[in-house]
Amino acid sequence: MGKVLVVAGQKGGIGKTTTVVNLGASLAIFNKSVLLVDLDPQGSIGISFKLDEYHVKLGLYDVLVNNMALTNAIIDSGLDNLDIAPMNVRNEEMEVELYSKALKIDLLDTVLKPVRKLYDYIIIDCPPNLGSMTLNGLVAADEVLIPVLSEYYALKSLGKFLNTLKNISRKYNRKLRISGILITMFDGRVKKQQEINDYLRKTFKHIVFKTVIPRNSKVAEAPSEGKPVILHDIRSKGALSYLKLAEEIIEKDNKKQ
């Protein structure tokens, strides 16, 4: 039975989609079968593989709104062991329909059940808010990975998000656990960022991943090339960091077995 890992946070611009795509690809490199699921109406996962909403004939919209089987929306990413289930919302009317359907908060959980046995990891990308789509992701998940920037405002939103997770776990999904807090877009030359990094590790201790994702031009360039950073430049600091993150997650999971 595959692990369902949701990547979520309370604000945008923290590296959620970047982490979903590059962690998924890195796990695939380690011979883990991975499915990436896009809950964001913007369809950023598909775009990361040069598939916009008009190139995706059948996607998550059809699954969630029209009750189509998820298997019909799964696309081969071109990388061994890595599949994607992209979003295909093309206009505001479709987006309203999607959010309306997602008011049934266990909808995604129901959709994922038939495919969980097919993958080692199912990684879910969520919108940058705590609306019904993100709630669906959290209800379906076993664990949540939280990307965080090393900046003051990110710390404030992190505290609120952790409290929200406690409430969601208590009310809707008692199996939900925190996989870890991931520091993203980190620049160790900036004193304030290093101070916040130290504060996070002191405050949350083992919950913070040892791996830090640096601010890296190759990671930023990769989506425009339509590929994960490990296929764009595997020797880059960004690619090596996501490979280390995948190793850290696999090691944690092996210890739990």
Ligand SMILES: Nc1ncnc2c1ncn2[C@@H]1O[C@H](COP(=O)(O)OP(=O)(O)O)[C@@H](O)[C@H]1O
Given for the second form:
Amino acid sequence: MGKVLVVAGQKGGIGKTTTVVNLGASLAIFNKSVLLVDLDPQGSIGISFKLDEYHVKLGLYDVLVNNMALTNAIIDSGLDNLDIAPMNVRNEEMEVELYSKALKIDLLDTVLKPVRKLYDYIIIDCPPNLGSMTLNGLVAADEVLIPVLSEYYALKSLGKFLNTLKNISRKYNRKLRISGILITMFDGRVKKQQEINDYLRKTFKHIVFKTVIPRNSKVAEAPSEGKPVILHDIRSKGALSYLKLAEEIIEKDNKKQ
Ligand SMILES: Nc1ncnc2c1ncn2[C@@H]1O[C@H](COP(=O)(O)OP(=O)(O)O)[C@@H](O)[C@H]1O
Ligand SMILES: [Mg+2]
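In place of the form predicted alone, the structure of the form predicted together with the named molecule is requested.
Following is the full complex, with the preceding chain placed first.
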């Protein structure tokens, strides 16, 4: 039975999509079968594989709004062991429709059921808010991975976000666990970032992943090539860090079994 991992946070630009794509590709390299599901109307997962919303005929929009089966939205990423279910919102009307439809909070959970057994990991990308998409992701998930930047803002908001997760879990999904807090876009040359990193580890202890994702230009370039960073430059620090993260997650999961 596949593990459902949702990547969520309270704001944009913290590395959610980058983590979904590159963690997914790294787990696939380690021979795990992986499905990436895009809940963000921006459709960044498809774009990261050079599939824009016009190339995606059937996608999560049809699954969430038109009751289409998720299997019809799954496409091959081009990388062995890695499939994607992209979002296909083409215009603002579709986005409004998606948000205004009274989505059942467990809709994604329901549509994922027949697909779970086909994958080792199903990783969900979320928009930068706690709206109905993110809520659907959190209700469907077994675990939530929370990317954070080493900045002052993160310290202020992380505790609040963890509380919100606790409330959501209590109300809608008691099985939800925290996979980990992932420090992204880290620049060790900046003293302030180092201090915040230390503080995060002291405060949130073992919840923080040992692996840190460095700020790395290869990671930022890869989407414009339509590739995960491991296919863009496998020797880059960014690629190696996502491979390490995949190893850390696989190791943790092996211990739990
Ligand atoms: N480790 C990294 N090094 C350099 N740039 C990164 C890294 N991670 C993400 N980025 C860039 O930062 C921006 C925001 O990342 P993204 O994953 O889209 O965040 P989110 O999905 O949380 O909005 C993107 O332009 C992305 O390419
Ligand atoms: Mg994103």
